[in-house]
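Next up is one chain by itself, shown in structure tokens, the form predicted on its own.
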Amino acid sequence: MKREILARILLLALCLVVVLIPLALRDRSLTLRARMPEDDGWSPQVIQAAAGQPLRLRLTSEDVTHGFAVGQMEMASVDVLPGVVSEVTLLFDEPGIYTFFCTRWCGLNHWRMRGTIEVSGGDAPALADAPLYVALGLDIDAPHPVPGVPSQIPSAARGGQLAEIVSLAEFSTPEYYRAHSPYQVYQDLVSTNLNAAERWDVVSYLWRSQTTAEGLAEGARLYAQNCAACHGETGGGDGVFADQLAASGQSSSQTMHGSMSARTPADFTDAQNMLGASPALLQGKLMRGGMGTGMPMWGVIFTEEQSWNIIAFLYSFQFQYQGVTR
């Protein structure tokens, strides 16, 4: 009899453990607090997680409205409101270090609002290839002005008509496109016997042919969300924070040493500089950031595909594409 009672007690205890442990785990969550970057930004700034296990976050702001997202993940950003708790559950398939960031422009140093999620367990991901600008040996900090610019805005539509009468096979591969600046291609097209304006139109056509309408749309969306506040909605380097950035000195720089300091954001409407920059060079600047300037490193935020879509969109400030208006 005593054995039967003991067995029942043990069985009941086991049932309680089976029921209560999942409930306890389900109720466990981490509170992530957001503050302006001048007040230390996210707290905590480093979060531990495990691959294959849900990470539940309770998000709240202690000052203004912020936003939350994790770089290189397919997720909608979450608004982080003052005095309000928002919840999000994340699941990481692979171990590694992931960057979370603020998606709402909260001030000049908005880009400093970043933290990391250290995910352990599982199989280590394969090592990423070196960035293309490194493989090509490009100095992405060197000036790259061209000696001449088009007399009118090059048109991809006009260039497409010319493409039907000249051979462009050697200029049409993604590898060639990414490794050459528009001006280099313009020079290489001299063999086609086209005049200067026609060659620029063909360059515009070649650049447009290396992307899609969907890619340009995503590039435009990402630019508006992450770049326009400094570089301007129309790419002129005149965003709402441009003057503050130029006046901030090293306080808004990525690095706090050397002779470089924060300066006016790049002007993507400047043909002399943009037409001398290859897609690989611009992607390198985007992913690595402008060391010693206020240009942040976006390589931990954007996927490879997203970065190329942004670069394709940047050239639309120089070339006339159908469906992209200024």
The other form holds:
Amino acid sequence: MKREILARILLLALCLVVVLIPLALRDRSLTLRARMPEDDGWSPQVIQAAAGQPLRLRLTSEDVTHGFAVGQMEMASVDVLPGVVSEVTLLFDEPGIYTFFCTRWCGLNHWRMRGTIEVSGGDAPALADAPLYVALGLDIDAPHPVPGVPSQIPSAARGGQLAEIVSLAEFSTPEYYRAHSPYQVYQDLVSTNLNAAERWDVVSYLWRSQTTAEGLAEGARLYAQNCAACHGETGGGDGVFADQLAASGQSSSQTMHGSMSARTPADFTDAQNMLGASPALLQGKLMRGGMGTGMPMWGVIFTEEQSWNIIAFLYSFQFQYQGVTR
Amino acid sequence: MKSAMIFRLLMLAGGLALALLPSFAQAAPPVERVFRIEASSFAYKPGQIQLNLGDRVTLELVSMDVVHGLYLDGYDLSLTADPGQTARLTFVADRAGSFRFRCNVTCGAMHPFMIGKLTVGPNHSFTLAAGLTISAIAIFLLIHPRRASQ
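Could the form predicted in complex with its partner chain be given as well, to go with the form predicted on its own?
Below is the entire complex, every chain and molecule, led by the chain shown above.
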């Protein structure tokens, strides 16, 4: 009798072990599945994590090729392929809400494909400073055309030669650069007694001197990856998605006040608009998005520094930077 | 009768010459070529590319909708282009023949059917077909002289 009870207990214990082994060895990493945004995008869309603890993700796609990256984080994007599981381990030092996004153009709504990682632990994160355009009180939706445009493309190299003979100290600070449009600076330069073409050259020089060759290169890289599909590789607002956006905009822009005009992506080669826009204004548009167009909100993706590099690059569609190497 | 025979023999010789001579002719000198291939919704435009042996070729892959790739069979070369990021690849066409190129990035439902063709080598197929046809007619006339002279 005693033996039978012992045998039963042993059997029960064995059964428990069999059940517990897979539970103990279970992979604790989270599987993040990607689908096209029309089919609900990421699943799950919100991921919980703790600061200082590694977050292991297993990424896979259920339809086409996608990519994965976390905004404002130093990381190489990971391709998310159907039929393949890619593993990625993330480490968050600071608590807060991070945005992850698709990095491969998976469809017209690719840019809508985003999700968040809520990182808990430690002190509540300090509130981010208000963007510069708010501090300056700029209305970033107001049109900003300039009355006159330069007759030739302003050259930073020619401007650099002029900069040696006139005093530009008050125009050369980052604060002044960010708060003023090229046209405003052109007008402020009247005091230097230069002619119109020379003043534009000096503006080009001032704009170029607020960035570096590396900054422009990073801006160009980010522009190609994130902006060129709509705004065009040469900045003309004629990217491969421009037509499709206009077509989808027509059907989706019905408002209470009738239909809005479907707006195409901004043309950065248009001097009238670009020379009237200050870096702070462009940064506001970039970081907030919207404008009644399909422009995404980039504030959660780009760091402050990346946004200034992109904006410095955007002005290179207006100014001739050749001959300046710094 | 004799002149008809000579005519048929000449016809045979001419047909064979038309079919075979271009193969012995000097191939076109190698040149630089640039092809812009637009990839959109499961098709390449142009879908067929013709070039000569030894040409230095630059392929520019431009995606018109989603991320697409291009893998060239036989040459083992591949390209990936996101919209707005034109991908370029330069190589020397040192293998003659017809090669498939296909999309190697899963781009959607019809992705497996996204293929194109790259042909390396002179295009003799028309002269070959025309020459062989003329020769065949000449041989037919030589074998059945009576039916032809009726």
